[in-house]
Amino acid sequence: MHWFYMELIRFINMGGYARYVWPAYGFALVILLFSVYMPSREHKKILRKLRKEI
């Protein structure tokens, strides 16, 4: 089980790159999230529109 962690370890170290890597990482995550979510924002926004209007 000792190795597992170790190879953990390395993973999140990224091979002395994390202090980049990582970043970028949520960079996109937040990204991506804010890309579904605008849309059906909007959505929900053009549907109560919509319903006034009927």
Contents of the next structure:
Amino acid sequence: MHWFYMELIRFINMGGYARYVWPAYGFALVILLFSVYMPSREHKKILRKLRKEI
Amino acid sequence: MKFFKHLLSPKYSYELIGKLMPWLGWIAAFTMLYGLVDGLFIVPPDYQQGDGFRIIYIHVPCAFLSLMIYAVMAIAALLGLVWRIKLADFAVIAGAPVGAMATLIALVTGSLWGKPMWGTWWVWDARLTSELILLFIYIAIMGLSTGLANQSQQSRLRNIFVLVGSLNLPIIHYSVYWWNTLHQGSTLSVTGPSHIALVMLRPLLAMIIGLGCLFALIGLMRLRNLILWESRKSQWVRLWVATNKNNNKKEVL
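Now show the form predicted together with its partner chain, given that the preceding structure was the form predicted alone.
Zooming out: every chain and molecule, the one shown earlier first.
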């Protein structure tokens, strides 16, 4: 298992660019999750409203 | 003609979007999973930029798609203006926040890439400035989508604004050739060979397809909401809600 941890640490370090690469992907992930969540919440909200009316 | 009328009916387009959504979601998930694993683990580091170049797999797809989303919106705006198609007006409204998100990711990841490679987070060069203007245009379109008073007139105004704003697209694309920019030229080219090694290109194309499907999914979800809300008083929505009244737990999205 030793090689696995070595590889993992190398991957996380990103050749010294970790503090640029990971925030870039992290930011994109947050924005994308938010972008999917918002319209799905909106859809449920509309349906709930319509169910109440009927 | 009858076929198009059928396609444009709110009921049909609502149902069609619902059927498309899982497909787009799964294609996006698988291609992005492949793109990320290949791009972040397997592809060897760049000979100049080391592992820092791996930001390309999120930056370039989002930047490219920020232009594509606008192009789609411009076509929709034209359809809305010429044929007064309500669905096209809705597509413009639904697309603007999606394009804004793509542009925002492109700008932020570009900034995070610029710092180690150029030594600066931001520079007022033509490519970066025109992309920032694109973000402002998207935000302006979102602003033109909020008011509900006199809908058709507002839609006309919005569509005209979208078409005028599309003048920015060629400026963004050619900015790296017209001006002396710090930003590098295009990596990908449709007409000629791309300036990237094949092993690095594969995950990039996967990420473009994956994020493209994801942005399409988000846009269609927004479009579906607009259709549903607009036709809330119509017979098919009443019927649809009534028949789905008891299985609201099944509604995932």
